[in-house]
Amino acid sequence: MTERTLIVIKHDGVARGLMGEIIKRFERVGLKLVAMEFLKSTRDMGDSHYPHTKKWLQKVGERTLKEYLDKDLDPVKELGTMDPIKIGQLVKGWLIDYLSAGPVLAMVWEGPNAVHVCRKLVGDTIPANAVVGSIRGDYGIDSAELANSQQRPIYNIIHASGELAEAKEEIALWFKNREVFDYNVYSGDFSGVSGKLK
């Protein structure tokens, strides 16, 4: 099944030069580029590409949670609270500074599986836990601890779509319809190209 899924190289990939480097892991798979810009977004724009959802906070806020409580850190006297969604609340925030701390490269990768592939060559959100081989396995170099400390996100120079779903929301987001081609890569015949979403 031919899929559609939107990767963001941070802020942290682009100062470092890796914006070619992480193309051409994609490209090499077999997926097919249909959009790509290269923008400063903004806090509205992170705010949006970010759920809202109680779930969502809860999940992230456990996940912090457990962190500061497996490093012996205190999430009171660090954090403020215990409670999962204000820790959660708190950790969009820094998400939304990091998406918006300076320039970033959106892209809308499609092929079979694409949101599933992606992933798997993205790697862990945890770079410390990404296997060598994926992006953050081999050019992530932040930690747990040290974001921990500094109270800000893990820097993990990409991001991913999750699920199909959530490709759709944030390729709407990022891109207009005009902005994302359909084309043939093998056939050398672009004279039907289209700039709508399927």
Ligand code: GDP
The other form holds:
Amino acid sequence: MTERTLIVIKHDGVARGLMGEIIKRFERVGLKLVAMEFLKSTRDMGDSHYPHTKKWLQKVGERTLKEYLDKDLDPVKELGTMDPIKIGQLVKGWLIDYLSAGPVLAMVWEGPNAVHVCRKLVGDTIPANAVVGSIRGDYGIDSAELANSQQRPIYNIIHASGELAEAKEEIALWFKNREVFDYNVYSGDFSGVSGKLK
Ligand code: GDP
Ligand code: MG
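Provide the structure of the form predicted in complex with this ligand, given the form predicted on its own shown above.
Once more the chain from above appears, this time first in line as the rest of the complex follows.
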């Protein structure tokens, strides 16, 4: 009935002092925090964390390629290739560098439809497209164009698992040998409560 999802406040979110603000947003919607760790990712972990699938590399590569073509920039001159998969691999390299550059806050949140609910709270990958009220929409300003020109990932504050299968893999990776808790929270059920008002 419930799902668990991985949330990582990336180093830009940590450095900007947004951890408390972000945690508050997940708590107030009713999600339950079941694990948390402040840590610096290794390059190996970053490599395992970002997908290896052709589909993901293609998606990220095509997005980057489109940015270059829209701005009349020559991808071959700037990135050495026109191949979306190879460009996706390049972006993945930037992501691994960034994820291991400073401490990040990794968390597991639990609740009904937790994966989808967290993505909704987080907002679109590109801050300019993220709606007001979402974390990236309220606190993000970076653009793909600027990030690509500096050969680094878009600074968008936070990572949230994209789908349930991804969440399961990511939790197993980030919380391997770390505690994930089970505990009860207020459920809205007063049936066990006795006593009368005087
Ligand atoms: P997410 O699930 O919304 O975080 O997005 P993706 O899984 O598609 O991409 C992972 C991360 O890669 C994003 O959060 C960005 O930080 C970065 N990224 C995605 N697309 C691009 C891009 O076109 N250019 C650059 N520089 N970074 C990107
Ligand atoms: Mg993703």
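What you are looking at is a predicted structure, and each value in this text was computed from that prediction instead of being measured. Heads up, when I say rigid core I mean the largest set of C-alphas that superpose within 1.5 Å between the two forms. Residue numbers count along the first chain shown, from 1.
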Subject >> C-alpha of residue 24 off by 2 Å or more between the two forms on rigid core >> reply: no
